[in-house]
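What follows is a single chain, given as structure tokens, in the form predicted alone.
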Amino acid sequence: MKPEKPVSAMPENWEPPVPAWSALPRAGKTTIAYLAAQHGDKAMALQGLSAIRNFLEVQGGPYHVDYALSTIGADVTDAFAVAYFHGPEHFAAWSEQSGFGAWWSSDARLSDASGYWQERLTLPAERMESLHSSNVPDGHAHGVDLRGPIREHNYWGGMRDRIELSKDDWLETPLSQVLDRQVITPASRVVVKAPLNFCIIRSGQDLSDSGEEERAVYAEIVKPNLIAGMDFLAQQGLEIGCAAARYAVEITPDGTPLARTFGNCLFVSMKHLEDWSKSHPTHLSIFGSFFKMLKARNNQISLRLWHEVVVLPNDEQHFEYLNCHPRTGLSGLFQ
């Protein structure tokens, strides 16, 4: 029988073998907005992203933005921003003052050359965690201090221990809830409701400070396993509880590729993410390849790793897709 409250998985007298840092809680809520343009032609997708970028760069916009490219199969490119706001009020004020809200809701978007999508997540601090291999912030950690080195890492269950709410809540997805596909007028706008405790991870790899030799070792040992794992989640992930996955290359605002990548995966619950991480062959291959890289480099690497995990409450989430490929995010799961 499951205990009423979760118990930390940290081993007794635990001392992690390597240092890591985590973001301090931010006062109030954080809103993370994935805002994308989609097209079969990369240049056209980037052109659509430039329209979104114009809104993001006005005064009063997000406190941090990353830009990225990902693909669906060989034929569709998503050019998107990951924008961080100081909660839903900040997002709403920016959306109105910049004109983004009116632009997004206009019927003209439905006849644009590009499709568009947004996945907007609003979280209290108790439903968020991050882990960083150095004291350099990424993602929602921008604008707050990092605490560390911390003890709550490098063991299975550390991710759950870093989420404050997990001390009192198993964070399970109620079986009575399903991903609810709701088509609203017009039919080319699709809004999807995610269930309580839906779990989303953004997991990054930063080779910006790595030399050519280290990048070559990474490309040979780690990258093939990482891409294979992301391909599995994107194509077959639903069978293990991963509703959507995208592998992204970060870019400058004008579209130049950076030496930074990330996986963005949408799991039905944290338990599904934990099970994939702990026991699935695709993740074990990724995990093992990093240690092979360390051995090949005599433990001398400049690669920085980080991730952020969020577990959604019932309210203030928004998943909307305009004229998008049916495998985009959550848009085509329950047709």
Ligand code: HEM
Second form
Amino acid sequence: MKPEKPVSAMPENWEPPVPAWSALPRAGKTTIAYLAAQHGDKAMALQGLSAIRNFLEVQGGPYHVDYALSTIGADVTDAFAVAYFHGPEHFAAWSEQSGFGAWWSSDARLSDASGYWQERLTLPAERMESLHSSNVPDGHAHGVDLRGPIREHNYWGGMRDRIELSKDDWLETPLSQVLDRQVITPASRVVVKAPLNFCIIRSGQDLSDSGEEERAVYAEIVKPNLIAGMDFLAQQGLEIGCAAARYAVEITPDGTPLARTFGNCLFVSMKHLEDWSKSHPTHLSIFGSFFKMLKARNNQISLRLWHEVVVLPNDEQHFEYLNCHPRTGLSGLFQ
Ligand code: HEM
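Switch from the form predicted alone, shown above, to the form predicted together with the named molecule and output its structure.
Below, the chain from earlier opens the complete complex, with every other chain and molecule after it.
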């Protein structure tokens, strides 16, 4: 029988074999806005992104932005920004002052060459966590200090333990129906509401400080497993509770690829993400290949791994898709 209150899976007297760090909670909320342009042609998608970028790079804008490219099948490219704000008031003030809000809601966007999408998440600190293999910040951690080395990692269930709310809450989603995509009307704005406790991960791999040899070992041993895992989640993820998945290569603001990638996956609940990470052959292969890489390099690596996980509250989230491919994000999944 399920215990009344969640119980930590941390082994007794746990001392992790390797160090890791986690973002300290910040007072107030954090807003993470994924803002994208979408087109069949990469150059056009990048052109769409440059319009978004002009709004982002103003005074009073986000405290951190990463830019990235990902594809849906062979035909569609998403060029997007992941922009971090100090909560919804900061986002709203920026959106108004920069002109982004008016630009986004204008009917003119529906006749632009590219489609656009926006996935905006607002979280209290108790619904977010991060894990970093070194004390270098990434993602929302750019806005706070890191704590560490921490004890809550290196065992299945560490992610849950780093989410403050999980001490009292199972973080289950009320979703009862099986996920299935519906046909959505093309040439329109699709606004979607994700259920309570939807769980979103951005899982990053940073080879910026790695030399050529290390990059080659990573490309041979780890990357094919990562690509296979992300392909599985993108193509068949619905079967195991992953509503959407994108594998992204980070770029400079003008579109040059960086040695940084990430998987961004939208899971029905934290339990679904946990089950995939601890028992699905695709993550276990990724996980196993990382230890092979360590062995091949005599534990000498500069690769940095990090992730941030958020568990959505019922309100203050916004998923909107303008003229996008029907398999984009949550479009077609929820009313
Ligand atoms: C090269 C890519 C990856 C590598 C090398 C990797 C490796 C690892 C390692 C070593 C851990 C244990 C971390 C710790 O607790 O100290 C871990 C945990 C985890 N990984 Fe991955 N991973 C990769 C990609 C991904 C991706 C793309 C996702 C999701 C889409 C993911 C989801 C998770 C989750 C959710 C956990 C935490 C599980 C828990 O604490 O219960 N990983 N991974």
